[in-house]
Amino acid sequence: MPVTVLVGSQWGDEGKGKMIDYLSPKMDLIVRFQGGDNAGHTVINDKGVFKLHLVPSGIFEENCTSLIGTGTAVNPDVLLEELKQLNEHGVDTDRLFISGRAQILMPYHRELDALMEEHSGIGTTKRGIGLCYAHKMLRKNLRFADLNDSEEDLRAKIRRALEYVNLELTAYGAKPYTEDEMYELLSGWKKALGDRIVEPVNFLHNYIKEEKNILFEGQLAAMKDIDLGIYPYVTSSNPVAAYAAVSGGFPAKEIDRVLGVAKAFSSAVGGGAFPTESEDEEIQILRGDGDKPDDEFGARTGRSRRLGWFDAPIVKYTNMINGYDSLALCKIDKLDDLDEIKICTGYLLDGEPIDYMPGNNALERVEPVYEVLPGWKSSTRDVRYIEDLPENAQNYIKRIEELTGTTIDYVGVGPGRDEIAIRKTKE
């Protein structure tokens, strides 16, 4: 079946928005399947530069439907602001829908997140995502389908949520919320978004039965996965390919293709292990000053990203988790001016080589083993086929393929939608 899942292969910020935008003309449905507005996908096209946090990056294709899926945590105010910005730029958003099973992120989730971050120091974006997912597991949340309940039923659900939430808030010395103010807020969201709410399982299965082209869009990446990443410096959901089926309510065997997206070097935001982080001038110069949309600053936070050389063990590990059919390697153009380029080929843990991915504490201690390749010292921006890239750039790509155990079918050579080199056999 024509179901593709696109996921990040490192720590996030790999260029997923660019690849989704590139693939979307061939898609009938694009589904955002996890996460919230704590990270963003940058899309650059003829309508402008967009940093999307909730709306699927395929929204720009007028013949493509977009669904904010069941596994997401959605702040309706953020969603409405994104829709407003898109509409102001002439983007038709009528084909955007929301799973009735998606979690509603409430103001108290954000407030509690900020209060907890003062004590934990995990490095969250304070957007309330973790608290929303925590309350989901405690069965204390409201979901989008609840917006279309009767007033009596909706108020009852608000009361049940506030009984618990207000205990948390008062424990921190914060002001509790009232039923009336929450009902007024939810009523406004119902008026603005109620017509977009759908029963997601049947909605999705209709596309699968008709063999429509479906793309599932993941947020962040496997190294930020709540179970498989650098815990506790992780997100609060599962940004891995298998979770598309879990949250979508369809058999995993229906997934036809898994596309990983990696950056030609490494970057991360927030705390946690980052083995190849480097202060080398060659790496730090890749950051830019923030004036360009593809400079190395977080799409959500604006925080300067931590930078390092390409870490092959990380992508090999995330390939084990996701099972990439192929990889998209973005931002290779950023390396065009380097004389030499390092690739991390393995780790030493306490002086001994290891052939597995350790947990965060041990990963903090590893010593990366590097291989140095010659640069290509020429622009790749106008190249549209991988076979036409400079020889040393092709050698760099081949070495990454060898080390990670997957095939690179797309290479990003610039921030724009069309600045991609593909294999001639993939036309």
Ligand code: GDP
Given for the second form:
Amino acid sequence: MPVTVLVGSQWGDEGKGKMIDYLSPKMDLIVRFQGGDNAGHTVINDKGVFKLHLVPSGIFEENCTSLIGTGTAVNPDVLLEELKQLNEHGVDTDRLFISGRAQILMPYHRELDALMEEHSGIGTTKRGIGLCYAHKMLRKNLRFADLNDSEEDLRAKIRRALEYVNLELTAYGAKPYTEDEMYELLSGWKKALGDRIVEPVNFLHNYIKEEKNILFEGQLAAMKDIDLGIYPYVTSSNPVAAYAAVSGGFPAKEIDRVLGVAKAFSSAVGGGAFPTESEDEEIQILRGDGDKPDDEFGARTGRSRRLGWFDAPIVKYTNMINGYDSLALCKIDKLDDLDEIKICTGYLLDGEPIDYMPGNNALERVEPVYEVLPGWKSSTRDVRYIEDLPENAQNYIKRIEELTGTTIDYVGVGPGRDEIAIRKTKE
Ligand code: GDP
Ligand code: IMO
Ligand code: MG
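To test you: the structure above is the form predicted on its own. What is the structure of the form predicted together with this ligand?
Expanding to the full complex; the earlier chain stays at the top.
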């Protein structure tokens, strides 16, 4: 399986970081293919507890190279801070490269994101992601390869960007930026990151040609996709499997495997439709109080996550989009103590059952239909094979497979790298 793409299958925060860390020993290259430092991918392994924002979650594996890909929006200051923290924990980051075509996220993107968020109420992470992607489409951004330009060429690109950006800033009553201050900032980033910049298309094709194992790391999930998600409460990129090929510059038919990651219940950060959101005590108790790394608080913003029961129509819909070869179902251990567990099997729209995913406005109005399954009331933390899980846990997994049309090959039973149950037949 040389080319695997791993994506979130719900609203984000499903456990992608943990799954990538788990799979990384088998990989030669891991590529973050979209998004920016809005991501919070939690990795808990023998090196410590990490909330990765930009660095691919395979960085801990000595024989694996990491690439921040073309489809990303990268704040170099955040990246440098993250690299520093990893180095302080003894993690070697020399094998991290950055696509010369990746977008540089500038301080004004963050500033404008915060200013716009005051009016829009989308609930963005205020990391400048939407603005950086908007300016990419307007062709006003700088990209990492530009850092290696001559001073004259780089200054010309800064002027082109600022000519537009300062209009936006002043319209919000904010202070404009000067060419000199931007040049100084970019020169510092060139010094710190210049050696890591690569032309990504050949870089990737060489790995593909040699049949190396490549894992593409998606950020967020299809329900937050700019085109296919709950617009406008979405991110500004495409967290879907096909975008790994689009942004990577290789044929989509080179993708051998798509692995979706789902949480055994539902969570979301920010606004927008969330049909199974629930105030049920059994669900709310899953949040914890924030002192454990797997409590339900945003890994990026610390916001309390919205919580609900497992929503099968959502994962069925994202399976239509991504085509999962298999699914990793994380956090099943969080349900260990429940007497009964609800699964949403379908929706009623205006009182009538529907068998399709409705558009946005209608999704806000649907009423979930639930089936109630008995809990298993025992710890799954030490189980390492799906076949050894308590019978009721296996039934829960089977029911999710039936309802979503997927095969679950991995079950997360705890936050640590090794806390995963796999199928005996696929070992
Ligand atoms: P990501 O954005 O998809 O990488 O997910 P996050 O890291 O934002 O959120 C997932 C949370 O669940 C993190 O706190 C992980 O440590 C935790 N986690 C992942 N898998 C499991 C699991 O199987 N069991 C438990 N208890 N926690 C898990
Ligand atoms: P990972 O990779 C959960 C949400 C924000 C907001 C919307 C747009 O850890 O799954 P943005 O800052 O991207 O313009 O915000 O998307 N959001 C996330 N929610 N996990 C994330 O990342 C998120 N990144 C963005 O809350 O609703
Ligand atoms: Mg996250």
